[in-house]
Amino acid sequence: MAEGNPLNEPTTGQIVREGTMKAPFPTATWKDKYLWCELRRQDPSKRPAPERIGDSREIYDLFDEQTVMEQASRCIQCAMPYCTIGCPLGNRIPEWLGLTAEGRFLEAAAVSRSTSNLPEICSRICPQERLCESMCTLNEKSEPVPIGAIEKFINEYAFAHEAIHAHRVMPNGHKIAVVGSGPGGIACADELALRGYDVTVFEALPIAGGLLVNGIPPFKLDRSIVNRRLNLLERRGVRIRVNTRVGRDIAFEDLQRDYEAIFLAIGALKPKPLDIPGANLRGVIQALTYLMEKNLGAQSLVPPIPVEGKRVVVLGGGDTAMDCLRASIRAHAKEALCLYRRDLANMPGSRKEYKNALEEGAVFHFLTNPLELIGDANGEVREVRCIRMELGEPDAKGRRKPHPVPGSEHLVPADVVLIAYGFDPIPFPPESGLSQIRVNEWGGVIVDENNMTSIPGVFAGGDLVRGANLAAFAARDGRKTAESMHRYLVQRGIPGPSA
């Protein structure tokens, strides 16, 4: 049996498409189950680097129907779907892969949407190579199924065929406020609207979408994709109020009075500081400030940040650093250079985004740590004094600690320095009732197992609780919180029979 079962999986009780056993999801026949031996993984084509750096359009194409069916058929429908375990949302991946392999694209998309409120967005921005695809059983013998690209195809197919509807359900007469319109806020508002709640989303910035619009460049996620999802929310009856800062433009106490429950999905927007001399020189800019200006242009609240013909140095090694490098190249920077104090193996950024940045002309100096920013007589940054690093023993998180190499100091020319060291939650205004919410030592909101804060009826999730993280985790928190809020209100006897 070894030749027909290359992964040596147990065959007892094997479920096949034509069989009489009740399958939890569509599975392949015995012959189809090993198509991965004959079909290599194929990724969607992407535009050539010289072409794509000339604009800000998305760089990846969609699969065609034949290719997406072939790639989905590589899924072996294993008894233990580790890909689902690797997905923060617990997406029913083998199920919609099986449907896709059969050409049942609309059914596949419906299954995809059953566990995710923004699958067409997560499929574009999630680092699948660290999540679902890293857990694919095929990694043992071959390459994983291109799960993210297939998820993107089936959902775009559903939109193109007008199969995603925004029917309003019977109102239950009760109101909930959602603060923040990023992935967590979108997911929570969507789930609540489907239960009949009257939901209002409050967004502090002039444009809804949170970091999906303000922080992620359009070459990764076009704004029209987010707007389409927000339009669906509004058609379901959700109201979105922009330019409204809770605790400043509208009192938190007013929300408590007017709404039966509140979900805080504000995110983490406070930049981690650059604690070295010269950090206050002109030309030293926080990554999010830079990305907001480049993403939104004239609609941004940030003044123009020109980098054309300049040497841009990015400090940090995460996805935000990759976004800054690639945005700078599109803004015609003379050079886009990343300084990172660890090596590539320990860099937290997506390998896919790192490869894209390299293709587009970004330069990386690994094991390099900035010590000082040096300016000219006018207070403009001109150089970064750096030191080489070497990796020592792993720290508490398993990452090897970097140590300076004596005598290795050197200068790196710079006209613009972008700080991409990550983000923490912004402290609540001390004069607001929000300040009564308990937080931990780094400012994250403390919640219980139901995502409720120390104030009854006030819930929180996403980056505000866990720190800067992936959109999928925020969406998961939004879905979970919607369920918790509904349960909380039912226990208090608030929702009527229609809920």
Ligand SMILES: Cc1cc2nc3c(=O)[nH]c(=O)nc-3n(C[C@H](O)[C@H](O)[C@H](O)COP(=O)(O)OP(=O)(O)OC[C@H]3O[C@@H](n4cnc5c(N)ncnc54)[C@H](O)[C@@H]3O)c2cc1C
The other form holds:
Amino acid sequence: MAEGNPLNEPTTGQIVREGTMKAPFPTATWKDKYLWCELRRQDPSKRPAPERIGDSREIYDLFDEQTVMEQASRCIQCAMPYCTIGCPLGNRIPEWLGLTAEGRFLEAAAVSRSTSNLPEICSRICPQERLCESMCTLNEKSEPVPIGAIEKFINEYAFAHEAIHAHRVMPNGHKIAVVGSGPGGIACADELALRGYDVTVFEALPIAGGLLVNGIPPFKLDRSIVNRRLNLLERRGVRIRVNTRVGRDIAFEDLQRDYEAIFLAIGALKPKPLDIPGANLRGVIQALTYLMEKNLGAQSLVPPIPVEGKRVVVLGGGDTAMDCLRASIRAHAKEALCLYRRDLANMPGSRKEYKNALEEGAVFHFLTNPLELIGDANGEVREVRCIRMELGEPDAKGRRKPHPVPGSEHLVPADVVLIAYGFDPIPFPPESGLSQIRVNEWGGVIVDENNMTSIPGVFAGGDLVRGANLAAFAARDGRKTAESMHRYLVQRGIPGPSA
Ligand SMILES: Cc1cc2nc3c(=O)[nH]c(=O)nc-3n(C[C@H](O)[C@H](O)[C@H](O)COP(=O)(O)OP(=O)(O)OC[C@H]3O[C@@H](n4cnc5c(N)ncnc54)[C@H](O)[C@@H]3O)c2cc1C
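Please give the corresponding structure for the form predicted together with the named molecule, as opposed to the form predicted on its own shown earlier.
Let's see the whole complex now, leading with the same chain.
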């Protein structure tokens, strides 16, 4: 296994020339169907919790070459690759596992890049246990192949060997605007640049990357990894204009005039409100505001939110809640406590991140719902009045609805309360042409099967269409939209011969 390694880069000593590694067993190749009987699943080592809470660096090491080959060789190459079906991007997982098992890491990485514009990012943050790995056939008999960790290895290997091209393709002379620089915008801009389009990405914030940098903490995804991807995008010819909010700093109508098509990937960044008494007390903070401050420090637009020595209570049970707990522990909170109204089995947050949070000292009170936030004479939050819940029958979506247990009210002390109840799209400004775009009841943009909105030539995807979701789905929308935009423009006779 790789030793502790700050950015999880492969060290020189671990790297051997393509194709020179020996297969795990002298007689075995990846085509052997039963290697999984002899080889247990192994995950990359993690830095010990006491060490990792002392900094904000990523916590997982990278596999070494021998281990990655062994683990990839556990794939049984089944006729129906369910892992591919479980992947939002339809990644050709068995193909790159087979190549990895043979030590052909650069070829494996090339196959992985053929369906994903940010595999080194998705491999770090996708909840694989709910996606590809949950569908692995080995689940029936053993443990799944560690697909995410292998994807991360091969792509880091390709970066370390400078095997990822950054050249520009022949321009086709046509301009497209991408609004938002999160995974949806990145994937779409990348695909369009590869087709020769002149692409400008407009980003409202001073730092590009969307929630990959503003929301997701560096201990899950180091900022340098996102910057490396953005830098590659720019070297491929994409312009990124930060500090430019469409609808405020630049009119949507100007984009319609100056660009032949527009992709809106502006996410869902409006926090769902906390609708109980005391929600306006000082010390009650929206999760994303808190995480932006913790992730970006002095570079964030948010003033410092000190939690050192304080009791932090997080409301909610999704990935954002896990991130708040772990960020609070790293910011030296005295306590980081999660209140969630359902039980662990019904909690939406990733199990991997839940386990990491537990290891780092977070405490969970399941089946607990806040009724009121109570403040002191200075208007600072001091307690959460809670009630115990029990789960009733499953609702239409199959989730068991929680009901309050009479007489179970109790107080939980709190100096800071973080609200992590999810997000909806921010409504378009009424004075902007954006407001002409049709949206549904929760503000999600309505698109057709080509991801086109109600305005011809204006497309949308990612969280703006799906509601708060996952990076891989946003990337999928970005890729699909690039294809739809190209088809749309070709049908209108716009692109030149190189497109
Ligand atoms: C705390 C947190 C943790 C998460 N953890 C995970 C995880 O572990 N794994 C995972 O897969 N997903 C995770 N997600 C979800 C994931 O980050 C999102 O699903 C994904 O980033 C959505 O991508 P997007 O491109 O649609 O939008 P975003 O990433 O939200 O990017 C939208 C961008 O558009 C910009 N913008 C908004 N309005 C305008 C405008 N008018 N003009 C110009 N720019 C504008 C915004 O500033 C932003 O940068 C997490 C989300 C949060 C909040």
